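Presented as structure tokens, the chain that follows is alone, the form predicted alone.
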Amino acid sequence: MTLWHLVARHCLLSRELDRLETEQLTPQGKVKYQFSAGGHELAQVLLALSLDHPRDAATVYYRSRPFMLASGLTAAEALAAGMARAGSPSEGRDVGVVFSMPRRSGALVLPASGDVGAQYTPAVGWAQAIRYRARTEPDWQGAIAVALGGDGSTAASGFWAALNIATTLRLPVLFFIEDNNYGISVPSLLQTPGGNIAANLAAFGNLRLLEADGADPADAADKIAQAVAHVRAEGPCLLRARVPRLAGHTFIDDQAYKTPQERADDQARDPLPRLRAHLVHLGLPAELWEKSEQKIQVEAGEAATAAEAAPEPDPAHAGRFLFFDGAPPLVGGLRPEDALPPLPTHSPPEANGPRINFLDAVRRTLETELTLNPRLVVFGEDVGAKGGVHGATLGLQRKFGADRVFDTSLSEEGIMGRAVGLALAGLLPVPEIQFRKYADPAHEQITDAGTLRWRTAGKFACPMVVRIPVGYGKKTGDPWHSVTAEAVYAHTLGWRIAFPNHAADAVGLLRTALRGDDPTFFFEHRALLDTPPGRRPYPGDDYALPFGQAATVAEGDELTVVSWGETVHRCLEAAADFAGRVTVLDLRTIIPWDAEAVIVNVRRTGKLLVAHEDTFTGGFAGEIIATVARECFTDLDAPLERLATPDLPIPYNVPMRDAVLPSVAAIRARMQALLDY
């Protein structure tokens, strides 16, 4: 079959399939969202069939069908995640158009995001990995990237944090922007001045900008050629291609912001059409587009019968893939390649080891992976030539070079997305966000990343270790860097969270995130970087904790008291005052929680307190009373307390600041009254 005949063949069934699901499976109920590709399916299509590198990748987005169908999806499996139903790329998890793939006939499709404008990063991330793997992997050697986006998504941060990342390091990636004039019903003119991004992008330096009629077979097939041999030979192109959205937004959609002339330039501008005269002008029968249609529609309902006929999912499964579980993922991370270090067996720490500070514990953990794993990046604003603001990856640049240890331009959102994109060709990032609060601009690439593999039903997965200092300072605080707000990412799903509070604890738990499969953050409490109560004998370089598991820092039988991270200190302090009749519990780790062993020693004293730096309403502590209040309600001998942050920002006046955390005062007064009770 020749490439027009392919051509065809993909939009023609793209085509039928919206057919079917606006006129049937839709109104019907059977597909509760449906997204018209109509008029984007040839440059898609086009796009798609360029794709021959077996390590191309793409990301894309809701009205990205015919690109999938181009790359290898089924239309009973199209048709089968549109209706939820097993055997779909989500087995039913995910919206029908949120697409993942691992590589079959094209691409491979990075899993989608259903937020606009998220997709743009990790496909820079997934060209940054080839760059880095094609070093020494040939097979990675003029590979690109692809992310698709509509005009309306050029208007979000991930495509400006993308687009930064790609051209200061001249990245083998293609922007491919399907401009069709509205984004819902707002117009481009409201999108990108002057409606028209690639003009608007003239003189950014680094990047090839072409732009195409998408509706045209010839001229989007010169142009698509012209940018994919460009980025493969050079490095960042965006091509526009100005498209017509034949339907609505959505099925419900009716498009009334559109005035009747705009409705019919649109189908004016129809690109099958067109594409079936520019087959005939190749020399195709016409008559044979007509046979073609025919063929197409039998295959489609063929499909669509398939698709009905295909089970629902075990709802039994619906827990599945939020963390791994044994099964290794087909793409992402460095299980599938059998290139993820063995986790050493948990041991006592050494003995006899020099005694360090927190900060060097991080720098010598990382240290001693890197030099073992050559998947693993270092990464974030200022850890290269300067070693991290706080001195966490001081040397390690000089050591293990630029490519393993790198700067990043000032965008969290670029720093996450580009992580995910790393993580899934196959490398183990460890991006370092500067402080808690810092991470924010980035949540939407952290909750899609923590979702993932479940998303995918465990065909892939993006294991990373993000490092963040939080926490008051020791010399001050402030409401920007003292943030430590781990019980939102206590909700935020598919996410390990590891809060150690001194140097051993930070080896072990950091070792084990590094050798592990899911994607964990390891907070480094800033009053314990480089002061003595963070400080201990380094445990050695195979020491590894296991996440879960709580230690007991103090013992006592009439009073349980658990904390985490600095405030562990302050308990320990406060405790000193009531010996052998207070336990102190250190969790060290929040996702998961050791709730075994907090169980068990309420039971055993009667009593509880959580002692914690984030704040009162919404805090952690929160869960663990929950949990406590079910499982021990016939053993408790005094009401369940909880220390915490007033619901306010940290103070940059000391005295101030001092008021508003949990002080080792008020910690043991709270202790003297449950002993009392």
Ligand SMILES: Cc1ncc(C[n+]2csc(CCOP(=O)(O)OP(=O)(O)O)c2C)c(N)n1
The other form holds:
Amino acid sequence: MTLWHLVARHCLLSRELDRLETEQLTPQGKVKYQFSAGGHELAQVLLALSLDHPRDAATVYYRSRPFMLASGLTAAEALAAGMARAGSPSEGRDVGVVFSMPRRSGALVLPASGDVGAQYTPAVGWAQAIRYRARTEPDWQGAIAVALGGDGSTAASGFWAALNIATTLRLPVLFFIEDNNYGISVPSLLQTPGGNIAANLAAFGNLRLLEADGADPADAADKIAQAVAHVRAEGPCLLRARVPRLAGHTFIDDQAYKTPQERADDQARDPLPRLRAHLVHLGLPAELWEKSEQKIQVEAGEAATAAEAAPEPDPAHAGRFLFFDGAPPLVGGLRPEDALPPLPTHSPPEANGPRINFLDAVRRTLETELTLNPRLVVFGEDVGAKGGVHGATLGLQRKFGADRVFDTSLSEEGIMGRAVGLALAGLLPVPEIQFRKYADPAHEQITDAGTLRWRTAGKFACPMVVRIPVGYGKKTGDPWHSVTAEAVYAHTLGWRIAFPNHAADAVGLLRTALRGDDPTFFFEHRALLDTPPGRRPYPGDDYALPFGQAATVAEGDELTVVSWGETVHRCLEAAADFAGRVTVLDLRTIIPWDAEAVIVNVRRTGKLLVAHEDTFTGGFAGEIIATVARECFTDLDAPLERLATPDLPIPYNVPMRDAVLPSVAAIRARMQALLDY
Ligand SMILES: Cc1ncc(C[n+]2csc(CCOP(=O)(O)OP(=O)(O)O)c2C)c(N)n1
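Next up, can you give the form predicted together with this ligand of this protein, since the form predicted alone came first?
Now the complete complex, all chains and molecules, led by this one.
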């Protein structure tokens, strides 16, 4: 089949699937969300067919089905996806047009997001991985990443984060903007001044700009070929393809906000009649189009029958794939290529030697793992030449090079989205977020990363370890640098959370995280980084600690105290006054948390106090107390108690700070009250 035959075939198929859905399957209630790609087909199909390098990858959005079809998705899969059937890309877990696809005939399609604008930074991560891997693996040389998006998405922060990274580093990324002049009902004039993102980027450095009539076969083909060639040879390019949106945003959108003239103009720009004329102009027989149309109608009808015959996914399977469960993904992380160093057996720590700082424990573990694992990359703001604002990466760039330990632009969304793309390309990203509060701009990427394995029914995964200094500082507090907020991440699906309180546990938990399979937050408490309570002898280069195993740090028979992070030290100090009466458990990891240890101890002691630095309402203590209330109801001899920072930010003034943090005195008083109860 010639290229233009193929283009026609995919465009016609996409149009027919939209017709089937809008005329039959959606009104019948079989497809719940219908996003027509009418008008966008030609540009997308031409793009997909030009991505012929085995390591090319694309991030797509909900209107990208023509691109998917031209990249190897079958019609039956496409319809089954809309009908939420088994055998579709997400096995019924995600909206039918939120796609992902391991490579078939064209680009590999990275897991899409329902968040507009979230598709850009993972594409940049893939592009950076291309550069990294191409140094030693020739099969990555010449590959590119492509991100597809609408005009509305160019107003989203992810677009700018990605554009900045791609152009600053001259990465092989194509920003493919399908400008249909609307984001639902909002005209592009409200997304970018004058409505033309390409014109507005004229002064942007290191960026080739191209514009195409995405409904004109010759122009679109020419500009797409130029764009792809430029990205392969030189670096970033943004191609703005003007396309009509022939239908509403979704099936239920009647486009009442467009004038009748606008709607008529859109129809007049339909790329399909122009494609037909183009084929005739190229000398293909005129009747070929109608013949293809008929053939495709039959094919789509058969696909609909097959999709409807596909079984419903087993509801019991909804619980699978949030975390790694032993089944390696097809794409992402180190398992598909068998490159993950095995986890050492959980040997007891070597207890001899000088005590080292928490910070040195982290640095040394990173150094050991960087040496052992060539896929591991460390990055973040100031982590390169400076060695991090806390010093955790000091000297690592000098030792391992700027490809492996590098500074990033000041964009947490960029850091996290890039990490997702790097992980999908088979690297192990270890980003640092400078302070817990400054992860806020990355939240969209964090939540999407957490559900990525689940959303793709285990086909994709993005394991990574995100290091974040948290909590108040040894000199003072403040609302920006002193946040812990582990409860927010405990509620963020698909993430594990480690929260060690001394150097030995930091080594063991960080190593386990770095040899693991899931996105993991690793919290480093600021008040422990270089202070005596955080110091321990270095436990050894092979030391690893399992997640979900609490440590018993004080033993007693009358009260169980559960804590984590820096508050453990406060609990220990308070418990010293009640020797033999108070058990103190250090959870060490929040997700998973060691419910069993807590339950066993509360059954034994009959009383529980949970203490943490995170704020009170919705704090993780509530979760523990709810579990204990259920599991230990008949064993309880006192009300279940918790101590936390009240629902306030941490103040800058030191006495004021100390007044809100759970103090040793307050913990001691609460212990006393419970013991006396
Ligand atoms: C972060 C986010 N905000 C809002 C939405 C709701 N939403 C879905 S599509 C859309 C418009 C996007 O328009 P555009 O990027 O131009 O793409 P088009 O639909 O026109 O192809 C909006 C606002 C969303 N999905 N994600």
